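Here's a solo chain for you in structure tokens, the form predicted on its own.
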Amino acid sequence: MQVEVVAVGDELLYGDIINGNAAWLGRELADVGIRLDTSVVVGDDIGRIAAAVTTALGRADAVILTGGLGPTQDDLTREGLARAAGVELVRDDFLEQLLRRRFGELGRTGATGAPERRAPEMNFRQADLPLGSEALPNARGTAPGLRVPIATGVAYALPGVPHEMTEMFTASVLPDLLRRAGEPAVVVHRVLRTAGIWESAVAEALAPEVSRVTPLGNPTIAFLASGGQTRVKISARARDRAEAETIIAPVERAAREALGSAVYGSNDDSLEGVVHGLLRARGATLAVAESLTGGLLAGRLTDGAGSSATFRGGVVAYATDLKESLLGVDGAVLGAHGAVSAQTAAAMASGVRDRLGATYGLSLTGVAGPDEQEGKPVGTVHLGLAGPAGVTTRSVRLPGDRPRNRAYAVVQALDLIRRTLSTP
């Protein structure tokens, strides 16, 4: 079974709304087996609807459509369905008495703010479907959905407003396609989660693998980049789990011995979860000095429930005299070498495990942009951590703007301390 799915609204062309609805559909379908090749986006166009559903359905086996499907005249999704299938728009007398209903149940206000005791009329153009179509109750709204055969295939066309879309989904258009599809395949993902290499590094490390199972077809392997960080998601496909696992394992245990150290977990661990548990491990603690990222380290290894255990503090020296005053950094080392330096970093995190007495102090200091400072260009990064066996630091140059470069940093001293804490 292969779908494509088309959004539908101007406000998605444009960038008022994010099509959200599309990442869902496209989750949702994968995790039961149904190839999504396509995913596009039209505007409130009769014309470009129709289209968009003809091409869909010429290399597909259905078409999801989401949105347009309003009482007000920019909602065009059935009249673009009409026209893909060459049919007329038909007044259904009992969806319209349903329809009547439930917006007398409703009591809605009009436009002076006084009740209406009756609907506009404009409402009621939910109630036209395409000839031989079928509509789909909709539980948490008034909008019906439709399901639409044409030529060998069927659409879908489900509301825009998310909660109203999933609960059709659910309730009506995945049955459905189950059905059409047959015995439907279990579908299992094995993610990978990694640190400390870019998605090149990663890609490249795993070519080897890539070319052995892409003619296969099953499983696959993708690389999703995001936040610094870059995830191998090895996907397989069989007639229960146990088997795909069986398919997985092989590739699995490849990508780790490709990638080694740079592996940090997998499926839904989190960076900052695994130094917590490899602290927790050694009995160990941990304090932060921070400089350009202004505390998101620290609000990072505080998300979850129980960090305190392990986490003592941190310290935002954001100013170069605080770095001195808070951080005990020699005046001398900011002079001779910049407050954007390997030596400052690391006696940012002497200064911050001494003061707030933790096993470990990890330190960032760097350009997060848009200028240079010192000299240094925007992406510099110095990482110190000072622990029981000395002190060591790594530099980066990081591509981001500032709100990236920020964030990468963060990934950048998480996984500093991640591999020293995994070194026996």
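So the form predicted on its own is up there; where is the form predicted in complex with a further copy of the same chain?
Below: the lone chain, stripped of partners and molecules.
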């Protein structure tokens, strides 16, 4: 089974939008073992779209198009597909009625008080189908997708809006592709999220399970590292969801056992969300004291709505004297060990806990770079955590440049409190 992707849109060619759809489709197809050899971007031009489809189907079994399904004059994917298939575009009455109802349902009311249903006629171009093709339902927007048989192959046209595209691909295209390939028709992913462990260590821990599973071809296991965290993605194909879960279960169990406490959550969990959840479960609050990260830890903890229930606030003690005046770090500690030290991290954590009246105080001090500080090398980071049971510290050496060291240090801090609160 071989598939090609054709993305349609001048805005992609001219770099106004990055082609994230093609990357997402490439990942999804690779996850289920479907080969993608070529991916194309063409502008809003009927001839170009038709040529790209014909070329793709000369090599592949199926082609997936994204974009160009909207109502305006420069949305030309329908016309391009009709030309490639050598058929006419025909207005589908049922689809047109659906669209008219949909636009009516938006509830705009005219001067008479009666619903005003005069949506511009242009909108109903979205009910035009190449003869012999089939509309794919769009759960999140107005433009239906298309499934167009062309010679012995098939073309699928999806909207360019990412959340409409991903939904339609998963609901309509992937099952159809797998049926054509003679494969089971449902794909389920399980993502395990890890922190405080390098990608190479994740891969090493899972090597036996990867070796066991890879020859079977189902499920597949992939590693995705970004921002100092590594995700493990287990993907299973099956006839239905329950069977897919049965295929995933033993692999997930083995992976969780191999990774232990490095797994902080699954699927869409965020590290800061898990921390907030652990605090909430204990009726506890958090305050943070930062130096090298300059506010990024507090910024991350307030990313989500509702964080004020567990997050009290923070102090960015960037200048060294503020570590004394704002956080009560003893001048003697700073003098003896320096601002970048485990001792200072411990005092910062205690200080911010006391002064901000939180259950836990979490602190970070270190050398972001590009230059060393107090003779300590770039990447040196000391973390402190003060709580009802006392103060603990942790010291790490990060390998990155300034922006990466700052981002990784935030993850280290969140992971320190996550692991502490997870311990019964």
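Throughout, rigid core stands for the largest set of C-alpha atoms superposing within 1.5 Å between the two forms. Keep in mind that what you see is a predicted model, and the values were worked out from it rather than measured. Positions refer to the first chain, counted from 1.
With the core held fixed, V411 shows a CA shift below 2 Å between these two forms. When two forms of a protein are overlaid on their rigid core, residues whose CA moves 2 Å or more are considered shifted, and T66 is one of them between these two forms.
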